[in-house]
Amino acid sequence: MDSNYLINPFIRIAGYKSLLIGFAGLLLVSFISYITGTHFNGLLFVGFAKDSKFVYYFLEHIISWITIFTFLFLSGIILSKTKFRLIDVLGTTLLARLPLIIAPILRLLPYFQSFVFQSWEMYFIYGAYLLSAFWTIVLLFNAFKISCNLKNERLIISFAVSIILSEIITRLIINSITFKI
């Protein structure tokens, strides 16, 4: 497989067959986040805790993948000099959050499914959680950038201002849901 596939798979896959792939993915990680306890508030914070439904975890993923999609098919609508189609930025975008499945599969693993604060085992999660969180933006920046056609500073300044406001915004909802399911 070409290493370019795993940082840039929207070159061959996008649309409806990305946005198949990317919800059977999404389905499959609030699975085994319920099943692990391993929440998502945001793309950029993961926490620990058996405490919810298996609804909790699948609007966790929906909500972060909403907003991200929402800000930079805006970002898309406003700076792009040519179209696009909704249905690949939809897709693309929600492709893009697979890799935040390696956290609840290695939670998986009996030795990882409980662990005392600050030991070695909460570090180890949270390091590969970092690195799947970092290869989401990888991958979501690809996407956008293949999706919206867009390049240099409209590009770059409009995906991070579009991932900061739906860091900010994806927490406001997740959190002001949390005591009503």
The other form holds:
Amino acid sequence: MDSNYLINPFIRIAGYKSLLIGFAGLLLVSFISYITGTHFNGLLFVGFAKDSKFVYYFLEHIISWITIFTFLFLSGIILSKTKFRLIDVLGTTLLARLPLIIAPILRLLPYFQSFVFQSWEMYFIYGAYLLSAFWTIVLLFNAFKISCNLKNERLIISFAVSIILSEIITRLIINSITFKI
Amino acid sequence: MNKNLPLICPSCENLLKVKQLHCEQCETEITGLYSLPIMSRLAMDDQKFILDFIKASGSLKVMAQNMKLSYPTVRNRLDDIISSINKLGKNGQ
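The block above covers the form predicted alone; next, return the form predicted together with the partner chain.
In what comes next, the whole complex appears, and the chain from above leads the way.
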């Protein structure tokens, strides 16, 4: 497999195709998160607790995706000099979240279904999660770069600001929902 | 043999111009000083892209299908070529 495909599949996949594959992936990640009790409170925070309905796990991913999409799309509107399509930003940012499936899948293994605090199992899961989060950020960066055709400092600064703001907003929304469910 | 049109002077790296044109049929020769058209000053890949784009009736979707690339990738390539044409246009004036 072309290694470029792993960090920038958007050279070949965008639009409705990426949205469909991304949505199927989102359902799968949500389902495995639900059966393993893996919570994603934004992109950079993971927690483990089998305490909720499927819809809550699904909402965590949807909220995180819609928030980062909104910030990146607005950045594109403000900074890009080209006409870009909403569907490309929607689809590629959703597809970029696929690596987040790694930690929930690992938790399907008997070793990682329950573990004590500061055990090697815990560090392994967190290590795998950090790797998948880093991979997701690289994919999101390439999704933004290709969908909105931004370059250089405009691309890097607007992406960094979007990621930070979307993380804050996502956590606020998810926390407010937690108290209502 | 497919020969590439030289654009840059190998001695001083300045942009070359056309000084002589020749008719292969009647041996007529025209001497003068002509600038190369902007299209011919683009990279060969870019020239091919433009030709393919015209053959695809100016449809980026068809281009993307033919090149097996995503729509935004092809559109970004077109944007880069437009930017190159604008730069060449400014430099040519």
